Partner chain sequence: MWERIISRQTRDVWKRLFRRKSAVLGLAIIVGFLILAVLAPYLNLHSHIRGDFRMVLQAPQAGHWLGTDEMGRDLLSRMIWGSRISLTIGVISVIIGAAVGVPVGAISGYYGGKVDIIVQRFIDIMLAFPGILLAIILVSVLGVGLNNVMIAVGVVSIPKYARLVRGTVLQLKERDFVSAAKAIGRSDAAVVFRHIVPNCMGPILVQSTLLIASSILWAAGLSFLGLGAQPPTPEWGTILSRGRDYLMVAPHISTFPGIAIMLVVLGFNLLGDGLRDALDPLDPRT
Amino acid sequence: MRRVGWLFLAVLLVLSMGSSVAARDTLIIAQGTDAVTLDAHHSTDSPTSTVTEHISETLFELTPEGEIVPLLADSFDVSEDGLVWDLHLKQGIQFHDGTPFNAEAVKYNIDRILDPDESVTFRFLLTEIIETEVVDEYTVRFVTEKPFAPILAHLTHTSISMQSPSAIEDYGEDYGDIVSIGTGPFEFSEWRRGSEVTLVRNENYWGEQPAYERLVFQAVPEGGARMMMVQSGDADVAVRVPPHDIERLEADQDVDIVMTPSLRTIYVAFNVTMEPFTDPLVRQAVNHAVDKEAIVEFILGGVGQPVDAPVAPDVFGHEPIKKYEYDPDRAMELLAEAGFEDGFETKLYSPSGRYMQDIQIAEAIQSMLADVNIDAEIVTLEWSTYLDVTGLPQEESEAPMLMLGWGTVTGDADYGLYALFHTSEHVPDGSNRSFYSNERVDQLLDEARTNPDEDFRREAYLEAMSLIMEEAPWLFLHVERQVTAVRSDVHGLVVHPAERLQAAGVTFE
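Would you pass me the chain only, in the form predicted alone?
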């Protein structure tokens, strides 16, 4: 199989399975936010995808080491001109409701994702496919108008998971709210919104069955509360350990601290259509006004690094472009040049509990902006509401600055750049919440995804990222490092660099 041009340093919590497994039937994972939907096609955030990937599976998967390997697919062939892809599927697999998994099911899922009326946010991952054909029961064909360089990487994305066509048809608009049916190692059981999602073991799973019966994801926004749960045993796993808790938890013999690289970039998007952020000088000024090194050192406890490009270093296509050095005097000069020598008032939207120390980082940004006479009021909302409000179309948007993170989970810069900076991806149809638009950037991103030559793609991404960094549609912050607390008797959990927890292989000792 093809390997992408980078290597993840993923962490497996155990290298071998114990010979004796304690009689535990439930694994509890404390996440910072609840799932937003259980319809995998409409999942747009990692906590949701962590839940749905245990229910529904993709045709290919990206291993923690960065290798693209078949999952529900068995193998593939591609034509010499790169326009026809034949995927040969694993046989004998059924969805949880008994619907056969076959080429017809794959075609149904791909057609649904590509249907404009379905409004799938990550539709762009497959838009180069102009036709999906059923060749035979277990062979499906994708036809593209041009070569589609990242197609296999895109087919690893959790939003391209295979879900039961029968269930989607039967439940209609309720699918994803009251039911979710895939081929995965766990079946959906219950969703108590705002509290927890419960999955149960798929007794007819086609692969290796989980060693325990129930998998529970609990929504616990406050970091300290998550840590208390994992220390007391009320949870087996807790995500995003606050930096000030790391040393204390490392001293607890019942808890292991696992640090894992991440593909996630944290940023504050400017609405570049809203005054005063229509002016790139103002956006550059804000970048100089915020001390990213101090944020990483004092708020993240050194668990991260300031960004030097719009995508993380382990992503194919990354090149170090530039850093906006902390320089309040330069910020003041740029503000004066833009006609805001007396500063201005604005609003800074921030989640709470979604990213590591997110609200604390927002407060630090607020303080630093005050030093250059920018008065930023912090607005925070429950996570699903936050996504809705910051995803409104341009004419309805009220968020001038909004903190978000983006994990380039395919490992390819196409996903990290096209989704966030291409003109066609403005919200609500895509994920470009800054409403950034640059014809040359669009051209470069279009060319890079339809040219299989890696050197060409790197050069195109280099130029595109240089333009983006200069025009500054974001306040560029940092790349996260994942810190996870795990009970010491839990083995086999995978903390994936794509910021997902993979729990099907967990055992207890």
Second form
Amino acid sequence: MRRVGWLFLAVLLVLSMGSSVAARDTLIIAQGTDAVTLDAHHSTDSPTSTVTEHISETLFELTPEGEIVPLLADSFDVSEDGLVWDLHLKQGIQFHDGTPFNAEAVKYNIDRILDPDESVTFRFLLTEIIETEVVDEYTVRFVTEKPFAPILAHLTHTSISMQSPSAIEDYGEDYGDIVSIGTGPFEFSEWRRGSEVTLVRNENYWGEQPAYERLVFQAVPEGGARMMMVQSGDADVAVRVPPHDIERLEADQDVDIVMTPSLRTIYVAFNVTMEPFTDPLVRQAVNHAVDKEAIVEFILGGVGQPVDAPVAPDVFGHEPIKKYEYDPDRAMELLAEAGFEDGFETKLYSPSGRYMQDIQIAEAIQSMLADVNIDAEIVTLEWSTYLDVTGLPQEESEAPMLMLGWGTVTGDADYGLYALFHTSEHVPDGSNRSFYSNERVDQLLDEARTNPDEDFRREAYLEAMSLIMEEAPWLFLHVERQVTAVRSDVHGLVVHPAERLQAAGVTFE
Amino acid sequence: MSKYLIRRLIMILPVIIGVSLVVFFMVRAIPGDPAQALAGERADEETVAMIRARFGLDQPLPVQYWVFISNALQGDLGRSTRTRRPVAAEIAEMFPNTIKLATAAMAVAVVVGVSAGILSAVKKDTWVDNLSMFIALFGVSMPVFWLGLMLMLVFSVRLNWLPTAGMGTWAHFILPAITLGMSSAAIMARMTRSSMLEVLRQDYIRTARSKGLAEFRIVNKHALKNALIPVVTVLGLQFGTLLGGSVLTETVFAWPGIGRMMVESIMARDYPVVQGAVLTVSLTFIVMNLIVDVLYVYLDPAIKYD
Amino acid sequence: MWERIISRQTRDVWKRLFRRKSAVLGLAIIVGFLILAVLAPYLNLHSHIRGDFRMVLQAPQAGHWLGTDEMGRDLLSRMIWGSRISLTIGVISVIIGAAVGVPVGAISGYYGGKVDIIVQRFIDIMLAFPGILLAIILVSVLGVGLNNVMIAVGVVSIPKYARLVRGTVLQLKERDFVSAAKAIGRSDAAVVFRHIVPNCMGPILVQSTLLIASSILWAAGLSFLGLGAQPPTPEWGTILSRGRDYLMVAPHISTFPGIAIMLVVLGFNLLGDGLRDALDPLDPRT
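For comparison with the form predicted alone, provide the form predicted together with its partner chain.
Every chain and every other molecule in the complex is listed next, the one we just looked at coming first.
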């Protein structure tokens, strides 16, 4: 009996530890992975950007509604020829270390990102800028070689954040490791690698002060574990709810499920230079043979929507163009017309665990294609190999069909179309992995890139996307949706379509 | 003895150099490179070339190896291509976590394994013996990661008694330590049992018995010490195995240790981290073996090394 | 004459083996899975490839005795088809390991001297290298897929064979029958492979049986890390690993493959233990 008593006590002890209520001066966010670096310029993934964007800020901001608004910038003028951009900065802002934020600081940051020795991954966002000048204390000038319409959209990218020049100079290679200094609402406090990053409120923030003191990002790779944490109150927010857990969590009164559109499109690229995908009829046939509605409903648990254009609905330039209805009979007709009434054998390359339910989607495509006599063998590779194999130049390319996703993080169709469909962007020079090439599309994309007129750009993108949809260099699948679990007493969390969380405005009930 | 020790110490160097060669060339034989892994879906050749140049990956392989090994001998393992942190710092942070976990697992293995082994030997051929040996066989037959998942399912998901993942309080240690320690416990149990049986057959035990000493005293005073000598060896070897085995356990429980770090670095083609971590683990393993051998001599004076 | 002696020995071994209940149990488990593996095509199972979307993540029920997976496929049929794969992985990777490890160990032990020293250093290096990482790196180099998993797991077991065979050869080479063979002018190769290696067969057999068990576990571990079979291959480790995402809503997906792996591995471990005891009548454990 006494032993039972002890056991009971032990259980109680453990239970009480498990359910201790987090103090309300702290917000805990459970992400899938730890930050890779705290140097915003070198951030390449969403969990890292989510952390860094609370520390340092960009000149412009892409609102969740898709609008570009000034953040550290105040206003801008652009010259008539579209080559000279004068940015007027907000005044009186300081970095966390006291360094003043001014035109010098902006120039320092832009130069650092463009410095080849620094090898910033997202450097290409700014390579159109040939010169950065300090005009006066609060005015900085960018000069581009050609007119470059998406420049403001590019400046909203989190890796183009403004970080303290003196901190970067002082810490050198250790910047982003032991220190990270920006102008943002939170200051870096502590980083326990592999488990959590802690930020504390910036008491001198130029904008509205956060209502709570500490912001903690925990790394919890296992989806199920993240959900349990938010259910038990060990975390306030958990990202990437596994589709099949949604129903269960919705039944939990303490947890709200937040669904947010994403800018990420999932597709299967056909290698249009490889038989039989050289024939648009075959590509269209495959598009008709795959039931995207079913994939979204059953495999993604409703978390997504079949695409109607090559870019996601929230991207500037998007128009609903067309959907390839699920119609196996039509697919068979098209195949017969193309001379493949008996089908053919091919290979479907798929990453595993990179995108939501990617292997499951590949398996579904495989079995749907089997219905129209297309025998597609699935080849999964781990991610780095996958990038390597699908990035081979045309003459070495060996993947006839390959699944990928593309997040148009700048919210501008240029980012979502140019690198994927322009002839100059065939891998390995760019990201056009289907080797699609169409002169008219190239011309439209070039024009839309250099003409700042919004209406003109919309027109150009509409025409380009219509051509692309018709010629079908992709099997168009779906746009992902972000599902986030949030404790119901947490308000004001912004889940950004660019797959980041903004927690500065959070209040507790 | 000291001569033997010196000879063994000298032997470490070629083995470590060998390990460094193997890991250096093998990671580079994997398709894909750090630059591409960093650049992701969006890979343009210019960026990739830039990143390669930055980390010296555009140099000929023998040059890269020379730079790596000569720096490593001075304690500089380079910088991670992914996080840009010094590899030594990464290891200094993650390795202790793995050691802690392995130690906890070892404790589980020793407590459970040795007591089960002794019990089995003393109660030889009874149902106690059969049952514990059968359980021990299950212990070595289970996939570790599955055991981890099942424990998590029962104790975290269903009962909500213990945390699912991560490292914080002592409660975080329980499930990973049991998971990692299970197969070692099973091996220890079998080892202890057979070694104990052997000792119990020895003459001096028979003498003790004939003198009418209580069985408990015989086991405790006379048999145990001698029976545990081979167990100590196994213990040392198991510790090395645990370090390697932590890879899967750390993955299941999101433990911030060197095992998970190595897997993630292989996936990200983070060559410097893979190299540094493998060297560290190998060196630890070799040194552990050496200590075990020395300890063995110390415990059992009958063994002599020339 | 030799043959008669060997066959008598074999008979004795079998007899001793069958006297041990645990070994018989092990053998029974293995034979049971073997039968399932062979009969898989004739059992009138649900498709193990093609799922039914309306039946995703169903708990065990009549018609789907082990439930369904996230693609609506019958888990029982996937498990039965999977038994073919796991048994094959175990056997093939052990064959790969033995094919390299046995000759290397034999040569190293027989010739001694410099050859031995060099071989031993290589083995030291392989043993010092964390085994699972060696396997992970090998599969990454060769590419994800079952064949490469078998190669990787096989390579990892090479030093274990080499060690074992070397030790046995060292004991045997001083024996009379070896000197006799040398005296009548047999070549080294003949001595090693005709006279010495056959006499190592006992320990090799025991080792192989136990290694099949651990190879299956290793392969499952690689699958768990996403380096195993190509979908939709119903490999147990892969099913288990994918089931992780549904641990909350459909724990059966991860539970059953784990049990299957454990049973098969247990079978080989029991058999291996039994064989060891049967081959070595003086072992104190008998």
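Positions refer to the first chain, counted from 1. Everything numeric here is computed off the predicted structure, so don't read it as measured data. Under this definition, the rigid core comprises the largest set of C-alpha atoms superposing within 1.5 Å between the forms.
Taking the rigid core as fixed, one finds a CA shift for residue 443 of 2 Å or more between the two forms. Put the two forms on the same core and the Cα of residue 347 is off by 2 Å or more between the two forms.
Superposing C-alpha atoms between the two forms shows the smaller rigid body rotated by 30° with respect to the larger one. Taking the rigid core as reference, the CA displacement of residue 415 between the two forms comes to 2.9 Å.
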